[in-house]
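Just one chain follows, in the form predicted on its own, and it is written as structure tokens.
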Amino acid sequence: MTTPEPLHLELRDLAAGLAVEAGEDALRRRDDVIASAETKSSATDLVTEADRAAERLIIDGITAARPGDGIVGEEGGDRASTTGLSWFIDPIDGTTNFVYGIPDWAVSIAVAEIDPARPDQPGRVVAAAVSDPGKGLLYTAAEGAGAQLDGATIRCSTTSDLGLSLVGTGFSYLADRRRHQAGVIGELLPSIRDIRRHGAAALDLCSVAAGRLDAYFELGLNSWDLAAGWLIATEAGAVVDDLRGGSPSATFTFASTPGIAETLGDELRRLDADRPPSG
């Protein structure tokens, strides 16, 4: 493990404080906002005033502490960076769970160096926090400082047998992609212990980091969905990429304990898991 930079530790702690505060605020608001739920990309993709309020709280906290940093947020509170750092914010990852009262949702915040040519994508993620308000848990990481759950160091599992592996996944809100994803799951299921679908990508990535899942994959995640969990899983020792050796992206996100990364990756490539149907 390398020596973490003091700035990255400060950014991690700022992200952690804001993630916890935003999660507590969303919990308080939940009963009042359910009636005002709206839809986003499709009739099954929900957004509530709690999402927008949580993002405002987080952005206000970042602005007070780091006014030159950029913002890339799910609910549209974006701004350009003058420091080379941007914050990737998912104020409620797992909004459908939130609306239905299922406690699997999170506040996900990451800080990343960015390429000016692609300011909406995380480059090198240097600090992250994922708050799990429904269970009162907090995952954190800073580059070179390892990953933590409530301050205690966590590591991914040591599983090396694909047949005994518990694998997480998620599904798109778009019908054609869901159809393809369901086909991949049907083919993969006989080769593994079982599948889990929790409905919050940040928590799935953190579950890989904590060894509660042996692997996780999903097609079509946004930058704010994956940035924080990417660093947390990586710092916990997991392999995290796009299934083809590149960075995780909207094309594909793959996270695995090293012991099954090659065999599971081979299976997913064989099934064209990262090649959705056109349209």
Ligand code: IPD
Second form
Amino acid sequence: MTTPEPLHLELRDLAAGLAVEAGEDALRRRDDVIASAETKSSATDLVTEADRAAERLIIDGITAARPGDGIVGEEGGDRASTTGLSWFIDPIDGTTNFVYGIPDWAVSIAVAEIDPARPDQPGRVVAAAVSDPGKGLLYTAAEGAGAQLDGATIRCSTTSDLGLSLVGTGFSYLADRRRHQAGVIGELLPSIRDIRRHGAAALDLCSVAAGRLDAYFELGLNSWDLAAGWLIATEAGAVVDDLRGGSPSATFTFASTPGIAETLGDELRRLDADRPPSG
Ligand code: IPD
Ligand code: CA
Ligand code: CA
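Here we have the form predicted on its own; I need the corresponding form predicted together with this ligand.
And the full complex, kicking off with our chain again.
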């Protein structure tokens, strides 16, 4: 483990405070906002006033403490960075669960160094927090400082047998992509212990970090879905990439305990899990 930079620990703590506050705010608003949920990228992609209010609360907190940092927020709160750092915010990850009253949703906040040529992507995530308000849990990480659940260090599982592995995944809001994703799951299922689809990518990545899933993969996540969980799973010892050795991205996110990363990765590559038919 490298020595964490004091700034990264400060950013982690700022992210953690805002993730908890925004989660409590969303919980308080839930009953008033679910009836007026709207749709975004498809008829099944929901957004509520609680998503927008949580993002505003988080951005106000960042602006007060770090006015020069950039923002990439799911609900549109974007701002350019003058410091080389940007915040990637998913104010409610798992909005479908939030609306249905399933307590598996999260507030996901990451701070990343960015490449000026690709300011909308988290180049290197240095601090992260994911709050799980339905269960009152908080996951945190800073680069080189490990990953924590409610302050206690977490590590990914030690599984090395693919056949005994519990694997999480998620599905796109777009019908054509879902057909491809269903085909991959159908082929994979006989080779593993079982599949879980919890409905919040940030929590899936934190579940790999905490050893409650042995691996997780998903096609087509956005930067705000994956940035915080990427660091938390990495700091907990997981392999996190795009299935081909690159950074996780909108193309693909793969997170696995090291013991099955190669066998599961081989299987997913054989199934072209990261290459949906175009069109
Ligand atoms: C979604 C959730 C879901 C995943 C989707 C995401 P949202 O985020 O993380 O688990 O399968 O790909 O878009 O829309 O609830 O913020
Ligand atoms: Ca999300
Ligand atoms: Ca969201």
